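A lone chain, given as structure tokens: the form predicted alone.
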Amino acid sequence: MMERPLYRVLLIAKDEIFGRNVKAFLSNYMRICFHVRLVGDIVPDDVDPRGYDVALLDISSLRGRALGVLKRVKEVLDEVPIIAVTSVPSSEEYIMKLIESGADDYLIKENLQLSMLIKSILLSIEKNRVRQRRIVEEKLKSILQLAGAVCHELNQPLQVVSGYLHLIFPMFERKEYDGVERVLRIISKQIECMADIVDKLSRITSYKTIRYLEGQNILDIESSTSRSEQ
């Protein structure tokens, strides 16, 4: 027998009857295992966003507080998708405000059916997974472009320092102190260059790339620093 998928649902509902009914519907659904926690219209302090796959927020009875409560819930739950349950009539403008305030989807309370609820939950969870994968991919891309830029910028002065360090020890043995001083000045100059690169890295405030190798971009450190934007 195939194991049922498990989804963890945070149900936020001031309407106790509605909350108990939805919890019962989901808990008794045979195809999918839903673990439902029912709370009031305020998210408790002990709620860990990492413990939930989706949140159902009943804002139908909150009237003028609905959008404010939705925003606060979104701040607490962070990356957890939120399905807002609202009442009719809901204008297109109001629905847009729900989305802007943090809702990933919405359902009409008076027309709510179990099939619609299940479909909305599954769709919101999948959309959130895709969104999180894209965020991770973009972060990795940014890290790789930054690493490529650092390697590119530091490679030349490091090669110069490494090359001249191999020359300096034989000069000491031959007591060519004038040559040693000249080499040390060159090494010092390259160290200053590396320090300047590190300083630029600490002042990155934007994200601009340049073409590096075929099919590969790296971060344009010079154009991405705060000083270059002044």
Partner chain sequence: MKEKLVMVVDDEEQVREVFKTALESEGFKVVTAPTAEEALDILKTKNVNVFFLDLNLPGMNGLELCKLIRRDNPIAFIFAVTGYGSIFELVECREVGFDDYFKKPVDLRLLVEAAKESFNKLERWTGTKK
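Next up, the form predicted together with its partner chain in place of the form predicted alone?
FYI, this one's just the chain on its own, none of its partners or other molecules.
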């Protein structure tokens, strides 16, 4: 027998009848296993966002507080997608505000059917997965671009320092002290270059890249550094 997929739902509803009904419908759905936790119109402290795949937020009784509550719930639940449910249809402008405040979808109680609710839950979860995957990919890309820039910039002076350190010892043996002094000056200059690069890294305030090799970009440390503090 094939195992049913499991989704964990946080249902935030002050309207107890609505909350109990939705919980019962979802819990008894045959094809998918929904684990539903029903709470009032606030998110309790013991809620761990990692424990939920989706949240249903009933905003019908919140009136003017709905956007503020939605924003707070979003802050607590972080990456969990939120579906706002209301009793009356709202204007397009208000729906846009709900989305901007963190809702992933918007449903109206009046004509809400179980199939529609499940479709919305599954779609929100899937959209969120894709979004989270993209965020991770983007983060990795940025880290690689930063790593590339750091390696590229620092390895130039490091090469000069390590190279001349290798050459300086035979100079001592041959008592070529003028040559030793010249090399020490070069090394000192390269250390200053490295300090300058590290200083720029600590002042990065924007994200600009430059082409490194074919198909590769690295962070443009110079252009991404705040100039005002220089």
